[in-house]
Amino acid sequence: METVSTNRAFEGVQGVYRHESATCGCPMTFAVYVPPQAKDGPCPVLWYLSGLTCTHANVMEKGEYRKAAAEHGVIIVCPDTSPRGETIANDEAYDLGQGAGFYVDATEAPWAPHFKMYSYVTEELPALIAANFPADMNRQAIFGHSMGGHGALTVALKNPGTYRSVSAFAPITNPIAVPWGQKALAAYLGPDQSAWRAYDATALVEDGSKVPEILVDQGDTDNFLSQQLDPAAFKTACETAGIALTLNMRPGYDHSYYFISTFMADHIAWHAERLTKG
């Protein structure tokens, strides 16, 4: 592992990192934001999905996590949302290939080779982060914004007991049934639509996945809502399978980062609160 740079912020440390990823078959980057309460020994685990175009950095810069990460002594690991470089796939498109990974693991030419996000934020970079950080991986949770939401939901939902709790921001929460998802599924995952129920929120829930509770907010002018993000049917099937899921319909506030830094330590501290029990 390759140390990128190092910050100090609010008592603690931003890092970023690069290694070479035998998931993705690529080096891969990503930031972790250490706190000072790390000094006394190792903190919970908070992984934050970013979105389509994005990299660690967008978040690193604009979701101002740092000073509730460390009055909460929580560590938070942002990962890449793809792999990159001159032999990896990819589209002309901002919604497919670099920066639009979609957290699945691809079966389908050309990405099968490298396009293995979902094993990469779930085994291999968990497993880097263990080696190398003073993380206590008994206590991890997960949250996103828009793709990264649409991940972190089916992360967790796949994974039950691995994370005491998930949040999302704006998640794309049934991509099976939006242009977004249905254009990535089909690329990645091939056109046998079944495949794509594993990687979609709603429809996990509906064949039964479960965790106990969901916090999502959502910028009721956001220009994504009715055609992308429409989390109706993510509603209901919660309703449905007992998932006490709460739906913060935020008035005025859009897709940005600016939306999403408001409301970054709201979703900090509620985490905290479910890592720290017991």
Second form
Protein chains: 2
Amino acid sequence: METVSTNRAFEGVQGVYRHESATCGCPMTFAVYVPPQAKDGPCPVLWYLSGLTCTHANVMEKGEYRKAAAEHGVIIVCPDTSPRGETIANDEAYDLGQGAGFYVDATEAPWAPHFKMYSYVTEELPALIAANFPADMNRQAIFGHSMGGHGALTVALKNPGTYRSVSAFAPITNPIAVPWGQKALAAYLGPDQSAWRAYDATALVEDGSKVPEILVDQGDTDNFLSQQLDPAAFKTACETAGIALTLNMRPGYDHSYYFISTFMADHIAWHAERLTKG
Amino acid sequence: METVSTNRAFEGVQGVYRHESATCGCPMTFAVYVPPQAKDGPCPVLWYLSGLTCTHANVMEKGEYRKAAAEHGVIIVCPDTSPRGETIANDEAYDLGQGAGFYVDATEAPWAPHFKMYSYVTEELPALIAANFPADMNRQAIFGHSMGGHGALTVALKNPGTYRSVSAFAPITNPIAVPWGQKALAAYLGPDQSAWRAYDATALVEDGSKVPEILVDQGDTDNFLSQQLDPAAFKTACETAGIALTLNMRPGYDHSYYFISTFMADHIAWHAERLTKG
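Alongside the form predicted on its own that was just displayed, please also present the structure of the form predicted in complex with a further copy of the same chain.
Expanding to the full complex; the earlier chain stays at the top.
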């Protein structure tokens, strides 16, 4: 692992790091904020998964997470959203290929050799974090935005013992039913839609995956709300399954980092409460 | 005045606007955050002047000022750092010309026709803000970073009745004595160094300009500290003049937005206390 940069912020350290990922078969860059409390011992880890087109840098620069992370003593890890490189498969569209990994393990050509973001964020990167940072890996939580909200929800639902809490900003809650998800899941997983259900938060809940509670914030003037993000089916699935979903519809908020940063401190406080109990 | 974009944030509105500046002779873009308190009446205005290479956008995206502005009910205005355009004079260096206006009114060719940033931020833009936003122009304050810290200090010292308070992050406090300032002031104002003193915070204080108090935060591992920012002469001048300078040296902090954002809320709270008194 190579250190790209470190900057002191809110008495902790915002770092950017790069490593040769065996899972993705290419160098991967990620950001880690270590709060000041780490000098007194390992801190819980809150994973932030980003949305379409983003790298690790977008939320690091615009997400305004450091103040709350430093207050609550939480490490924040921000992975990239896909493998990247000139020799890696790509697509001209913003919603497929590089910058659009959708947190799945691809099985189809030309994506399968490198697009293993599910394994990357659930296995390889956690092992690297555990080995190199003052992280208490028994206290992990996960959140994300849009495609990364989809990632956070599915990763948490598929690994119910691993993450103490899960939340999302404007998540894609039902990718098998919307254009973004249908395009990406068909490309990465092939035409058999039964394989898609393993990466769809609504389907996972319908099929029996469970977490005790979920926090979602969603802007009601988000351009993508009706076509890509509509949380109605997910809400119904959670109600049926007995999952306590808190769905905050936020009047006048859009899909941008102005929205994310507004509710960032609330989400970090919510996770911190669950990460520091017991 | 044209609205480029608006985004809801912290229950207020972050906007970006463009107008034809008569002072600069070109279109100028600026950012304004209007806090939620504006629905109940005019709010005080806190000006943020940015540093070398920046536009209005850098601090808007990375400065993390909206949360504190919304808590305290303060409008934040972020101008650009120079006139811009293909027909406007420029220099290949990052520290002269476009992106490096130094908040002076240039008198020398080729800069004089457009590089009037002092008049722009003290006259034209305030009039535009007063006419178009719910701003209480009797309650103004100013701060900035690096070159913009220089701008804030000199603008406040030259207009002692206009700004109730002034602060800076890592300001250039003595431009006539350091390479950045010597290069820019020689280019914009010509070889007669007596003209430079009107745009040098230390010289202004030495020559009798006065404000009651000044807040400065400075990282002690800032790469530019020894060569460009050394506040010693300014500190001495303030002591001699009876100006209460609070100079916080911050261990381990650099010159970046990670530093600025860390202390942003402190500065806004400090200004708000002075803006909401009386």
